[in-house]
Partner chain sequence: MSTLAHAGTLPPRTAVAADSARARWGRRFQHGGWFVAPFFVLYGLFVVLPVVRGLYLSFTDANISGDHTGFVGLDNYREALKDDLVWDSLWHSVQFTLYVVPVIVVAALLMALIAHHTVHFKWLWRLCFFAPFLLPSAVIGNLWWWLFQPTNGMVNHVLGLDTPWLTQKSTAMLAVVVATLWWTVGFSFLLYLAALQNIPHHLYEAAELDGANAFQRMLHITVPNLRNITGLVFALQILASLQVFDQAVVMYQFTPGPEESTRTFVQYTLEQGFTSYRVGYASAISFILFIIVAAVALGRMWLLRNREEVATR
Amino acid sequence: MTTLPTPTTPPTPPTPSLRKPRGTWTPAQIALTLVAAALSLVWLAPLAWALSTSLKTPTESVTSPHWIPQNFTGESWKAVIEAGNIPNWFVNSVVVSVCVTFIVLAVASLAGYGFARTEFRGKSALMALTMAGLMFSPAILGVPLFTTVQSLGMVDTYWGMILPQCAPAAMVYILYKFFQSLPKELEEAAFIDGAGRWRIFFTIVLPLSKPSLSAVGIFTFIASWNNFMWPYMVTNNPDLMTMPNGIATVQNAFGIVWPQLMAGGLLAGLPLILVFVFFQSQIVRGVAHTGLAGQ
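Chain shown above in sequence, structure on its own - the form predicted in complex with its partner chain:
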């Protein structure tokens, strides 16, 4: 390879992907942008259709299909928010997802660090046990997990919904891989200065891990908010249902009023879309950082 012989000039800072190139509307860029725009429209069409349906009257929604409602009405949104259990389910979803996210972040970061940086008897056996758990999904465990939770007396409780979601081997593995990649020298220096391992963990390791922790946290929150099967199995009480759960049963309750069904669905999805809009770059950076995409 023939690289330019410039030994005297200092190396330029490597920020090529952040640099805004000038004069970028080349024909190739215009074509690519048009393709991206067309694909985005296709991808948004179902959501647009749902939104349009939710703003129609029930009778208009079942007449010949069209995109723009003849008379815009917020009746369905109002009905969904005021009537039924939806506000209740919304609160349940928030409680469950927030608790799950915090517990997972706590136990997974501790365990990931324990595996990556400490020694103790039985470590390799426990590590192997965790890896084996990657293969057991809730879909496979469903029935025995239910009988276990039943014998713990947790059916139809918040704990029964929250705790079984809080032992994700995958998150431990992701954080373990990340902690392993941190330079050991930082911790050694702090140790020589007299810091204990807990202090090292809280004051050095955790602050360095923010991108990975936020990725793990965001994905846990998404998974928990959208978890359908587990809350469906563990709750019979409509007051305890989460949003996705309730939405799935609501089609019968409303006798299929399409605008209300769509309004309820959009309401259930809205919080996460807002989370994504605000945390977009952290999510992508986190995925890149945690090595999820690197191996």
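Can I get the form predicted alone as well, since the one above is the form predicted in complex with its partner chain?
All you get below is the one chain by itself.
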């Protein structure tokens, strides 16, 4: 007796998923968008005005204010570039800012982790002394720092511009707050597995700290690039000038000629604009992870 095969039903095709229609904007979202757009215009207006002025002739720049130049010209940009050693100043700024950034990241991460996770005699006093550095303006420390650098023979050198910018009390505090927020259970488990303090720091703590380290690095780079006073005090060699100092020298040579002034300012600030455009997500994530968002 033969058994007939049971017929198989064909598989039913999957039903296509329907895209959920986008909901309408709430009044709160509309209000926040309008506020963000207004703030964006406020921040972009000076840059747009500087670019517009740099493309005007000197005579047109002092006439009645108007946004669109009547006669577009790039003579101001050409004059600024020809009057100064822009490539050399740019390299100097990159060298100083990058070195300051790496040293600050190393010092701030080690100090912040030490304050957050280790116990030693005098910890509270040393932490208070570090935080006291936030109360003093860099202008107040200019003369003592210059005297120290001069006694060490570092005037007109890269190290004379770099090292005095590597005392990062604010960055130590930012990373200290972040390290405090990390769960101690991760380190305790690593201790049980036989890991030492240095191994835990380099293999567990630092990988978890990438957002905060990115934010600290970007903020330090921007602050070092914009630093005008200290490089101006510690160097007289035109070949060691940074971008802000070199552009200021060129502007002083022109006098009050608004197109050249605006072109020089945009040249000095262009790298920072590019840094913010390409690293804005890291900045936002870093601020959200530093523990300062609600303070």
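Numbering follows the first chain given and starts at 1. Rigid core (definition): largest C-alpha set, two forms, superposition within 1.5 Å. Computed from a prediction, not measured in an experiment: that's the story for all the values here.
The Cα position of residue 37 differs by 2 Å or more between the two forms after fitting on the rigid core. Once the rigid core is overlaid between the two forms, residue 262 counts among the residues whose Cα shifts by 2 Å or more.
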